[in-house]
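Take a look at this single chain, the form predicted on its own, given in structure tokens.
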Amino acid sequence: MKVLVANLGSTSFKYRLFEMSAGEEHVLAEGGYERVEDYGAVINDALDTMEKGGAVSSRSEIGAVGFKTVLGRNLSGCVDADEKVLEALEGFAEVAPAHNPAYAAGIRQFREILPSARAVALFETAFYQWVPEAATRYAVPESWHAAGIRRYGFHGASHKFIAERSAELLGRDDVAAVARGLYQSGPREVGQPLRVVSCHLGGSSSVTGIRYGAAIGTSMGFSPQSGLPQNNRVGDLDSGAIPYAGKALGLSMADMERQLTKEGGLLGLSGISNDIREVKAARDAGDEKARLALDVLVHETRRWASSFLFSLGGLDAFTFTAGIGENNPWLRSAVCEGLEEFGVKIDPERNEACKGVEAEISAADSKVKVYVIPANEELVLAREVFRKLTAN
């Protein structure tokens, strides 16, 4: 079965075409577009490119299109991308403005352009369906909770891949099997506990605690604006700061929303850039604001990572993934500094040699395995779409 994974941003479109079967997974084609104004045009261009390149002889060969949808009102999981999905996306469009409108538009376009392909949505919140209720609730009035205000969690496909791959690397095929079948069978406790902290550090970052292949909590909450500082999003912020800033600075709600989502994070702290490479270069040249921006990112990563240890009851693996986590040895070293008493010890040479590839970077005498595992969200999505379609 050919499964096309569609990754839609507010002005971008990326795709990857997989050949999926019970025993094999192959990438047949991939590409992307930036500054997209007409999704229909780029979708058609991508399909034409795949035909011309020989990935498909006809676009009708594509059996399914998978969408990595972010957040839906009253809806999660791996589901057919039907009208309920569109309503759920539009119901939370204000919560995820950079993602939900784009996915709603993209799903409609694909359904028109590829009517024979089954459209499937895998929500980023799906990995957190079994998080204990106490870890999902805010201490807000019941009416707020009834309106949908709770911790949802994001980067679900990325952290699910870590759940599967870390179990495989640790020789725990039993847990890996549970993680792979999570959306079909739910969580199960098998054998000894396997306890993992997954750090997805990129333009958007989050930390998730994983036990027996299932999430037990995560740093992101109601919206993707929460948790760690992002490239230009603020991350965690005391709610009392918003009305105060409005009065003190004379800002409207729209002004504050723009500044917190587009002028915060690494950009807001450094005043230089939202690109960690440029911030680090400035720090290395002696810029104090740049130093502070990176210190805050390290501090918040460590804070959230440590917050899951009691619930996990220990730690077997500590992982880094996504662009920043995979390619910056200095950041991994800073996050793990001084944790030897907790069993976390990095091998400096292994760490320095690892950039963008899978590797164990822990020292030989480290009680906790430390891994760099490149993100593969598209593969997770293709697998889940294939499982869903072959199951019913």
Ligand code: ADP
Second form
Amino acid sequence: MKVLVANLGSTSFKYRLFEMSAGEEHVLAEGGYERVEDYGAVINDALDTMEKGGAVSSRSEIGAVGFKTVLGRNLSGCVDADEKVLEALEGFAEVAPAHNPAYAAGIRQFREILPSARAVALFETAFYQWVPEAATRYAVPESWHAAGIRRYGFHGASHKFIAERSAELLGRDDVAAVARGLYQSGPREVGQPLRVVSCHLGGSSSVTGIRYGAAIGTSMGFSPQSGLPQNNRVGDLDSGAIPYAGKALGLSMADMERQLTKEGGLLGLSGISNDIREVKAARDAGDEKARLALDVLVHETRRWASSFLFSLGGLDAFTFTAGIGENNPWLRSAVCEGLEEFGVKIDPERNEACKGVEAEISAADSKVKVYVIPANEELVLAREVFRKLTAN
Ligand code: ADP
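Having seen the form predicted on its own, could you now give me the structure of the form predicted together with the ligand?
Every component of the complex follows; first up is the chain already shown.
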């Protein structure tokens, strides 16, 4: 079956077409568009390109389209991308303004342009459905909780891939099988506990604790605005700062929202860029604000990782993924510094040599395995969509 995975940003569209069967999975085509104004036009162009390039002889061969939807009001999991999904995305559009409107628009366009393909949504929150309540609940009045204000967690597809792949790399095929079938069969404890802390560090970042292949908690909370400082989003911020900043700086709610989503994070801290390569170059040239920006990112990554180390009661693997985690040995080394007491010891040469590829970067005598695992969210999507379509 041909499964198309559609990745929709507020001004971008990326796709990857997979051939999926019970025993085999491979990529037939991929591509993307930046500065998108009209999703319909680029979707048609992508389908034309796949036909002309021979990936499909006709677009009607595509059996399903998978969408990595972020946050739905009262909805999660892997579900048909129907009216209920559109309502759920629109119901939380303000909470995920960079993501939800783009997915709602893209799903509508696909259903019109490619009605023969089944549209399936896999919510990024799905990986967190078994997180213990104590780790999802904010200490807010009951009415806030009833309005849906709780920790949800994001980057679910990415951390799920890490759960599967780290278990395989550790030789724990039993846990890898549980992680793969999580959305069909739920979590299960098999053999000795397997404890992983997964750092997804990229354009947006999160740290997740994983036990027996299922999440026990994550740094992102109610919105993708929380947790670690991100490219240009603020990350965790004391709720008392919002009303105070409004008065002290004379900012409207809209000003504050814009500044915290577009002018915060690495960009806000460094005043230079939202791209870690440029911030690092400035730091190396002696810029103090750039140094502080990177120190904050490292500090926050360690703060979250350490909280899961306690919750898990120990660690078997510590992993790095996504654009920043895969490509910046200096940052991995800073995050792991001084953790030998906890069993984490990096091999400097292995670490330095690893950029954008899968590798073990721990020292031979490190009790905890440290891995770099390239993100593969699209594959998780394609597999879930294929499982859903072959199950019913
Ligand atoms: P997104 O979360 O938008 O999918 P990515 O996971 O691709 O983003 O991460 C993008 C970020 O990763 C960039 O902003 C940049 O900071 C960093 N990055 C990407 N490629 C490299 C590289 N080759 N070297 C260093 N940093 C990189």
